[in-house]
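Next comes just one chain, in structure tokens: the form predicted alone.
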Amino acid sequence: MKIGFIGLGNMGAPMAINLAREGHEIKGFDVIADVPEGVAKAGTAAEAAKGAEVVITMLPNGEILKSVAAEILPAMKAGAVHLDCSTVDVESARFVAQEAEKAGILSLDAPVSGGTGGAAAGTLTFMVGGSAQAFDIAKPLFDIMGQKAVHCGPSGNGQAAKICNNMILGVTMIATCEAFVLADKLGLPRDKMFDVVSTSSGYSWVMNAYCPAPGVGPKSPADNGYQPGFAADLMLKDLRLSQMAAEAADADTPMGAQAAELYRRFVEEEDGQGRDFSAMLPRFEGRHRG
């Protein structure tokens, strides 16, 4: 396929490289990042989109997505697919889908899970909202960039799935870190804690695949000084999106709200900026009840 790719940062660049390696013709644009090897450079987002069968965007937030969409949709040919892999608020995703429909463009919101490692390895999970027709066109690209793509329903449902998933992730990480610190103070060794919980009812992806305690379980960012695999800043962004959605939908999410506030403090008032979201564990280690 002829593919335009807009947003070639830590996630977008390896995704574009994987597509290029499979023989797709990629024309890329980014306002800051360099265009990776194997990707032709476009001078503007509209130039990257012109003539493409699929235009992929990987952008920081909903306002930027809406701005880029306003630039690329008029440049795209009728029947092409706008595949947005950004994580943004549901309302922005649905607005862009409506604008695409007006322009005769098919659209998908397809945020990802798997981080930079998954982007490089081609093992991302895509949570996809939009029409079945658009999903079928993009499916071969999902198969290259990821290990799974779930069609979640109409436009916006991909973003809904992503923020619900990451609200669970943020809350679970906090609870796991709290439990390790409680175990420490009760004299329970961390390796014993892991052995019990990882095979008991406290089992979770956080504990079993991304353990926040260094030297325990499979290798994780905790074993690399909490250098980010998934940054606390990004978790805060996703938790804020979950609370925006909860407010709009009149959903009661007290644990999600508390997780958002804890990550806000961690990132904005403490030392969480630029650290992995599992660095909540050392945050709790030096604290006392109350």
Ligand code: NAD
The other form holds:
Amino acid sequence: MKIGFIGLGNMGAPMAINLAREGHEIKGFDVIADVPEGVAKAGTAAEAAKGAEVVITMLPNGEILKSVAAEILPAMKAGAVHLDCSTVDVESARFVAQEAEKAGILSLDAPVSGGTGGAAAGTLTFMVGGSAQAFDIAKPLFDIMGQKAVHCGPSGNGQAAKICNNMILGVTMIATCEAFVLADKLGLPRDKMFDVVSTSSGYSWVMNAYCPAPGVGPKSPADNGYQPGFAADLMLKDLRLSQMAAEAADADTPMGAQAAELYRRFVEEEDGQGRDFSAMLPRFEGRHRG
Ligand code: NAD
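Please supply the coordinates for the form predicted in complex with the named molecule, as a counterpart to the form predicted alone shown previously.
Everything in the complex follows now, all chains and molecules, and the chain you saw is the first one.
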């Protein structure tokens, strides 16, 4: 396929490399990053989009997505697919989908989980909103860049799935970290805590696959000085998106709100910026109640 790829940062570059390796013809554009090997360089976003059957965007936020969409949609050919893999707010995703429809372009919101490791290995999970027709066109590309793509329904539903998942993840990480600190204070060894909880009703992906306690459970960022992994800053971004969506939809999400506030403090006022989101554990260790 002829593919335009806009936003070649930590995630976009390895995704574009995987597509190029499978023989797709990629034209890339980024305002700062260089195009990776195997990708032809375009001078503008519109140039990358012109003539492409699919244009992929992998951008930092909804405002940037909207401005890039305004450039690329008029340049794209009718019936082509705009595949946005960025994590953005549900409203921006739905707005961009409407603009695409007006321009005769098919569109999908398809945020990912799996991080930079998954992007490099081609093992991302895509959560996809948009028409079945667009999903079918993009499916072979999902198969290269990822291991699973779930069609979640109409436009915006991919973003909805992503922020709901990450709200659970953020809340669960905090609950797991505070439970470890309570266990420490009660004299319960961490390996015993892991042994019990990972096979009891408190188990979770956080405990079982990404344990925030160093030296306990499978290898995780905790064993690597809390280098990300999944940075606390990105968790804060996703929790903010979930709270924006909760407000707009009038959903009551008190635990999500509390998690967003704790990660805000951690990233903006403490030493959380640039650390893995599981570094909530050392944060709690150094603190007392109140
Ligand atoms: P990044 O900052 O490394 O990459 C974004 C790229 O977009 C940058 O290279 C930037 O120069 C480029 N860009 C910004 N404005 C542009 C414009 N107007 N035109 C063209 N290019 C522009 O970020 P990332 O880590 O690659 O994340 C991309 C998206 O994926 C984000 O929405 C993020 O939330 C999401 N995401 C990231 C991860 C992760 O682990 N990094 C995991 C899941 C989802």
